[in-house]
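Take a look at this single chain, the form predicted alone, given in structure tokens.
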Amino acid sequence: MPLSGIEIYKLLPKSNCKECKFPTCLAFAMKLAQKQAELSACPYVSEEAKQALDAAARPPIRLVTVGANPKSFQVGNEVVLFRHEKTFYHPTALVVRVSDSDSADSIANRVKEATTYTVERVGHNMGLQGIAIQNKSGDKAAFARCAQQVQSLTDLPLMLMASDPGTMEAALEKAAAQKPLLYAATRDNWQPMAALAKKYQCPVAICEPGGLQPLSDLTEQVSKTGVEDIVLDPGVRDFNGSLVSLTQIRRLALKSNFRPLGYPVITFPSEAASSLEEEALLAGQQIAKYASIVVLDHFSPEMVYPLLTLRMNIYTDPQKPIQVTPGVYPFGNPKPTSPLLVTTNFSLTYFSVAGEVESSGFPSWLMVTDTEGLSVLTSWAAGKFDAPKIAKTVKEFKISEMVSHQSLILPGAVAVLRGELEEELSGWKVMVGPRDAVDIGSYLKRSWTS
């Protein structure tokens, strides 16, 4: 039976030393109860407490880190089956695969494309998380050279793919400092692969296509060697098999607390796809249900962008809207005579309005009011975007020192606030703008005179 936060707290040192990175022992205990922290973070817990807390302290799905530099990524540590129950915490890592049988130029081009690709959506910069290097040639030296080349071209985390432990170690001698993910330990090579993972302190993937029982048996064998950072590959590749297998692994880890399957999962959608479109579709399914790492064999912006957008939507906290920082944002080098518009800090609203203001050709000021991430009509209905709140924002950011005209343009959807806002802002003129952001440009051309 899982322990409550208070029950866990009673077994902790209660010193509030903060070495666990939490402000108090009680805060740490609450995170342990929610499976969002590991007991090993506390250096002073007693052996008796460790035994009592073992079941409550370990997250149902282990948190695994791949990489050693600031761009390292973490996967696992999920606590729910469905995001609406709480949230998903660690987004699926998208990794692009290269082969040591490819030419040096081809490898360099692919790595450069994957490393430099970035796209912004509602204020978030999104990109790929890693490069997988496969020993397709069967040549130990070629694999080591490829690992060294890729490491010199990117700061993204690496994944080394070789079935022969000797070949794997040859590449590790070049790239071990990057703490790459080793793929894969199997029923035939698990002992030397586990030894390499332990020697170089790298995470290791376990591949067993024979079913979940053989996979869990192999996982237990590897973990008994002292290797804790494990990623699972159940070996299924097609749409139906992938969905069923990954869902069963997630359910067994969360609902049954089945430790041998309580690890992140890796998938290879291209290995069951007959086309680029099918690879993208299967990758999308696996991001939603429930892959932690997805290895892609093809890279193109038009393929990756929808996957990044899908991932962002799934891994956004459904209880916490995406927000921008309240403040005053200039567009096009505005002057004191330039128009001042107001909107809310819901990201989608802000970027819709900001895009239209920027493309209007009118240098303008955009004042963003803190509505706790709610859109214009929603925040108005909730009492979070009203005249006193807007007036407070005007005073807080000293707008009167930035503009000389003392005129403010309200979103047309809340025109009802005009009179009350003019009472709150004595001496100000409140104008009613368009209801839709797309009409901002034509509104300013028609209505604004400096």
Second form
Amino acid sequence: MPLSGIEIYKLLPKSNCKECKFPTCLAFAMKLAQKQAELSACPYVSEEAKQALDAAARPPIRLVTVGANPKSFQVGNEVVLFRHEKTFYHPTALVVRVSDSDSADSIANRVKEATTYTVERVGHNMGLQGIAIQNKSGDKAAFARCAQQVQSLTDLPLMLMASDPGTMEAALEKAAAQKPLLYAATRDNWQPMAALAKKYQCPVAICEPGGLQPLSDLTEQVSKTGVEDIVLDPGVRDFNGSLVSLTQIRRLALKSNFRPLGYPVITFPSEAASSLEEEALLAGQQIAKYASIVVLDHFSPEMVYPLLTLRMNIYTDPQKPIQVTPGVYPFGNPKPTSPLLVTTNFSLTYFSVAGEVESSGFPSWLMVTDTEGLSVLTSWAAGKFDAPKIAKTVKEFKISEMVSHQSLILPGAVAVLRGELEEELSGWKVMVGPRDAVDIGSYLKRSWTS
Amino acid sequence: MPAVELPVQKWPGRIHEVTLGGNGRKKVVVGGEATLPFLHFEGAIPHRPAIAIEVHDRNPAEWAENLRQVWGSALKSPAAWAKKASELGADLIALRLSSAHPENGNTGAEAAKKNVAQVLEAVDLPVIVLGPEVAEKDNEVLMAAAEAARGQRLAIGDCMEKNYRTIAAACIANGHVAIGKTPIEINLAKQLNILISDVGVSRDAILMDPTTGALGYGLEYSYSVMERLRLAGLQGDAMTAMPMICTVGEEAWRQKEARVSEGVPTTWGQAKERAILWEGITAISLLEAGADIVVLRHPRSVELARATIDKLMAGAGQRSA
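Just the form predicted alone so far, so send over the form predicted together with its partner chain.
Below is the entire complex, every chain and molecule, led by the chain shown above.
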């Protein structure tokens, strides 16, 4: 929890020496509270005060980096339980697991698929974040060999999964430079695992399925050895248990400021799933409810694409809705004779309109005007969706070369723009569409004759 | 070692309980939650969320081929369709009177009465009746449906801001539950609940539909508005404490990701499975945000949603750590 100016003031020397360039210690304390000054500017501050201030400045959930540049990912540092309270900051990392007992070919295929997978949605490219390697063979050399093979095939961050510290170190000798996530320190092996994390400067996951108290105790022990980059696995796999334990961990970190559980959480949905679909649904729950890393045991585009879409939805900043890139979007292979509809680039407006156009059965063009992310009526009222702006967009995207009919369909809510727009766009016919997106299908059926 | 004290939130409010069916018909109760979705350790969740299967009173030629195939000949009659839905594990039947839409046949009160009666005859599940979403037609066919099913405690919708009086009054007169639908906004939802209450509908006879955004098409807006409505209800605001219904199937299957199998990027994967996950993930996300009824279309999504609800309800009655 951040300290107030007064609380900080109590920790300062109160000598008003001015060496920090502020007139009084109180003024300096106020600036510190606003994060507009650095504590190091005070030459007389005590060790005790430094520690107290450092601790207070620590985020309630630690930000942990997995992997080395350029493709490392960061998780944690979340500040709310509900996205509407502010936003969720660091999107859940999706990691695909391979096993060292699989054939080299199947490992290579899986790793290549996961590494090269990328899918575009409203102008954003989405993909996977890492590869987990499971020591299933029980063999040290096989694990090290597998880690080396995977490393040579991908630039994604790695996660090494072995319970035997000697086996873990064998792989680390090959892959430590990539700063893999080590999985996992347990009540049986935590000392050597923590030592490896420290020696190789890698983040480490702590797995303790016995409940949050033993997990917390184990985390304290590991962090006392100087390891700070920790990821938690409460070991509860099923839908309800996972929801409950992840909610409790998030609440303890944020509401109770409970340090020993103030770390990102990792989950393994396939371990509680009886089908690929169920794995996807549980992964979906965990994306929305508090998992920072989700390890998938299956990779298929039809499973990953909806999950990446969900992640994009949940991690969108509610105060800054996604804007759709302005331009002309085709639906169902439109021809020059197909209808052209106009809308704004507020994502929800776009999606409502796009969904209706898509399901109308009419191949169509949809022209998205840059209204700075405002909806139709709001942007019209703000002067960001007027006749000159629409006319400019028509010209900018050379729409007269795409459609032969020189007609456009305006949202019904801004019917008032019709006359002026026809003046701006000479030779064009401006039609007034329905007020509500839901009526687009019937409007086209009724009014559109190419 | 610091002791873990599990935070347990005390919620002063509770979601209203709404009963559908009864009177010889199976009964489904939704609502009654005293905590956030599936957090059994914190408060009672007396009823599991219900799954409704969407049935139309006409053969919906516009539905995705994948869906049409799986329902097959049942699409030809609402009674057969409802019967099959019941066999496939629906808790409720959601009968959409889409034939009353001016573009889809413009049928009237008589057809609505007949179709509602046939569905009520074919299944012993409680029934939700939804209009074609054209205000004057909604009034006409929903009034008729309400009268035809007097005493069967249907849920009838949608009451919209401009158009709630007639439907709400028909619900009162015939002993049904009114569904209020508002466009993804917490204050509008609350306001409509107040308006419907002012007409005289009691609190245990209102469901709210805060409008569903499908995965990738505004899901995050629905998700957050529903979380906010549920939090407000639990904090004691009785006018946001209505159980929520989400038309998941309708919205998910409207989207390209669920409908189209050709001419889309290969990174979208196999079409059938993608469509089911599109509906399934939308459903589960909204259940975790507080949905009490999800209306679905594909039998496999129904199966998955049912299995997931079983698992999420598994902790009921336990005070876990």
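Residue numbers count along the first chain shown, from 1. What we label the rigid core is the largest C-alpha set whose atoms superpose within 1.5 Å from one form to the other. None of the values given here were measured: they were computed from a predicted structure.
Q: Does the C-alpha of Pro411 move 2 Å or more between these two forms once the rigid core is lined up?
A: Pro411 C-alpha, core-superposed: shift of 2 Å or more.
Q: With a threshold of 2 Å on the C-alpha, tell me if Thr65 counts as moved between these two forms once the core is superposed.
A: No; Thr65 is a residue whose C-alpha shifts by less than 2 Å between these two forms when the cores are overlaid.
Q: Following rigid core alignment, is the displacement of the Gly166 C-alpha between these two forms equal to or greater than 2 angstroms?
A: No, because once the rigid core is superposed, the C-alpha of Gly166 moves less than 2 Å between these two forms.
Q: Rigid core superposed, Pro330 Cα shift between these two forms in Å?
A: So the C-alpha of this residue moves 13.8 Å.
Q: What is the magnitude, in angstrom, of the C-alpha shift at Val368 between these two forms when the rigid core serves as the superposition reference?
A: That residue's C-alpha is offset by 7.3 Å.
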